[in-house]
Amino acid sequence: MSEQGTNDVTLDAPSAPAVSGASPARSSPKPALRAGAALPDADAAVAAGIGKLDSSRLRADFGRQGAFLHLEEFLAPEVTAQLVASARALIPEINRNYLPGHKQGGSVSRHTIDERAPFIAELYRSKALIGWLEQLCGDKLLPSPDSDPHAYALYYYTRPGDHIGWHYDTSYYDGRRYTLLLGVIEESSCRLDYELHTRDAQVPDEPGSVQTTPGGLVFFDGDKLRHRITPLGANEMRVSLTFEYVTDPGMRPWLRFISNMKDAIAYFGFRQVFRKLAPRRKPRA
């Protein structure tokens, strides 16, 4: 899930991929790409995988579950391997945070990813991926603004007790914000616990719990899903990648300020959040 909040691949997908419920722990695939090897074509790999899915059934599942979908397998192995390699290479860039009673863990923002792991940005902008997500949710999806550090970000659980408490990924944008969570490294006992329909008085709440396996996905409307990540155990590691898409990129100035302060304090640090907002100085003659 997006490891944020206001209180906070395999192409050979099974014919009936799991939609919800517990899934067994799975060790992360080892990076398969050698230094200098060609990167996989993210858009082509996603398009090939989507062609093997029953998208009509998955759209029905997404609606029935109150704008929530979980697939244990989605990304092609070569794409997952590249994400694992990128996540491990970016470990020195982690910005760690601790909010007593709510969260502790590490994050790497889209600004660092743009500089060090551009393949992730390519995957984020995949036309095949965005088009498929639009089929699931029924909305026209747009990339988050360039200034948004959460547009695509890596979230690291590397120390015992790393977690995030119950929260919604409330949108500060004028429109809705959808979160796509991709499992990257799963060498932990952490669970993604969630509750469906909590904001629909006509439908009983429905609890669930999954483990975010490498190459798997969770897709949901951030304003509707109450969720948490349970604490990391000793000698464990968990890394997830989230993509945020919006239906309207507009944001009121005072909400932008709140969003920026939250991101700076709880996730990426002031330098990462505000460096893209400050005007560049002209070079001296």
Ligand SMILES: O=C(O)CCC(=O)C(=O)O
Given for the second form:
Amino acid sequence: MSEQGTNDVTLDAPSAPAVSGASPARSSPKPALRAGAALPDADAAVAAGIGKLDSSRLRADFGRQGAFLHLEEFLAPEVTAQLVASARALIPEINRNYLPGHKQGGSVSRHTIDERAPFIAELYRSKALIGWLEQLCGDKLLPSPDSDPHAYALYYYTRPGDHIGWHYDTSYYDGRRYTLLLGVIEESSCRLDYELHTRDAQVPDEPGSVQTTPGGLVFFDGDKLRHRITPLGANEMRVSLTFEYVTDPGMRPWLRFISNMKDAIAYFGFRQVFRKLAPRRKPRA
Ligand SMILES: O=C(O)CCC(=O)C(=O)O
Ligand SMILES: [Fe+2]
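In place of the form predicted alone, output the structure of the form predicted together with the ligand.
What follows is the entire complex, opening with the chain shown before.
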């Protein structure tokens, strides 16, 4: 995909050391750069990184952990650097929410990302990434529909106390909904706490806790992983990127309504959620 927007944030060469292939662990045979552009090629960079992983072992880990996997390192450094630059550039676009007792924090929806950081949209659609996630979970994965503001989104924890309480990433779709969280900025004491197997009566619950380090990932079936993000401390900042993939993009109308209301209230605001749904009027001649 070459939806390379002119207003996408690109890194100056000096601030992107990994672009020169400086990291031996992640250097790829073909540098993940486009001719004449400072943006990495998302798909090539992901493909190169995946080639070095023991995917059959990771697939077994994902199954054993009840549809959950955490990798401290995943993205190539030049991709992470681009995500960090985009996350910082989109700070003015943050929509903040406060749901007493459940959530406090900011988010930027896929609609804003499409306009301002198309590199992220390109990473979301990376065939290498989707194919690898399919190997892990054993399902055929599809991108979420264009109308879903949550398909890819940035979560910002910028004020003390920002957090999200225990929840599942419930699927309102006709099929399963998988969440991929990518660590972008981690200058915080926040933890992603989780409990595995809570929906499986045969297996005892298993608690765990990780930090979403830059370039690392967490991948899980949204209906199976009970999780939360613990509150941000003073002078801290955390940003993560979420990608949502589905096995069936159909959704019953009343569930679409509930999902939209949840996204409007808890994440992106009514304008972001409902603007794409409103029929566009043709300008009068
Ligand atoms: O901030 C994160 O990394 C995850 C937040 C989360 O679990 C959610 O918004 O559903
Ligand atoms: Fe979640």
